[in-house]
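First comes one chain, alone, set out as structure tokens in the form predicted alone.
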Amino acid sequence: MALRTAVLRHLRVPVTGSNQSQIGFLGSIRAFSSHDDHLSKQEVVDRVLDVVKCFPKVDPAKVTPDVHFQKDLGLDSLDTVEIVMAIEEEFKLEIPDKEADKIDSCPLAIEYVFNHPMSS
């Protein structure tokens, strides 16, 4: 279903067919579909660095795009499990458990939400 919604999400299809005539001096006009709502690399930083800062345990000012959840914050491991699920929320998204289990820093959430492609 990822792979479909990726591919669809950058096809082309120029409008052709009988519906040329009802369209007038549009028939001749190639339309594409280029909607590319993917974010930014600095968007998902953003978000994912507000959703860190919100978390109950978490001191705002020490939260930076290289920090680590357990070492540098003193999360534990269910805390950890709770940031992962607020940036699913946040995002949209749904982790496997196999990946979630592989993100315990903000530089990990941040590929792998920006490489995500359902992610909005």
Second form
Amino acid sequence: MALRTAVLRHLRVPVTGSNQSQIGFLGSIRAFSSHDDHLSKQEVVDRVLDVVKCFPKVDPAKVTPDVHFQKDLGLDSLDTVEIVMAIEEEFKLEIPDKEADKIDSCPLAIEYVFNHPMSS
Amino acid sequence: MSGVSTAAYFARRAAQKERVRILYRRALKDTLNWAVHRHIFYRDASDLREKFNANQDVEDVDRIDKLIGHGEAEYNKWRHPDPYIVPWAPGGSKFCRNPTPPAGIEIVYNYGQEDNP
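Can I have the other form now, the form predicted together with the partner chain, not the form predicted alone?
First the chain shown before, then all remaining chains and molecules of the complex.
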């Protein structure tokens, strides 16, 4: 599990430290840009949990930020695909097929959405 | 003759499951392309899910391969000619449109003062 997350971390944009992100942020601000809202982690968590809770086959009481779709919620692999698509629609993202196949649990989904530069 | 549960068998089954998942994902997105209104989309999505669920207990590896082949052929038949792509993604309208300028470039605003500084 740790190896898997370590490998997955190499496939995504990592969140840098606070100093670096400040300077990088200043360098990337553009006036009148339509992409200047970076979500906060709490907002991402709340929205992802809302999406999972609204899924008809899921019991809303069991949903926590570190729940695994197949092990904890008892969902099918096709249900996981549906949830990933719902998260894509919620955050207006386009996740490539290989990446979407790897998203298996809530913490992975939250991490992917948070690290994606274009999530809104 | 695929009764022996070796590592190769499991690897093949895992590859098939991944193919099925990717096929389901693409078919669902295509359904969303064709059926834009949500109530129609939900109906078509449940039909698609029924089609996938009808074959989920097949154990014979070759038969699974054939079914996946049929499914992919049908997906290719039904692909939308103008799919919705998120604008900033490859193929969308905003892709590569306003790239961030390279760092360290400064614009000096001295309008009309180039000749007499």
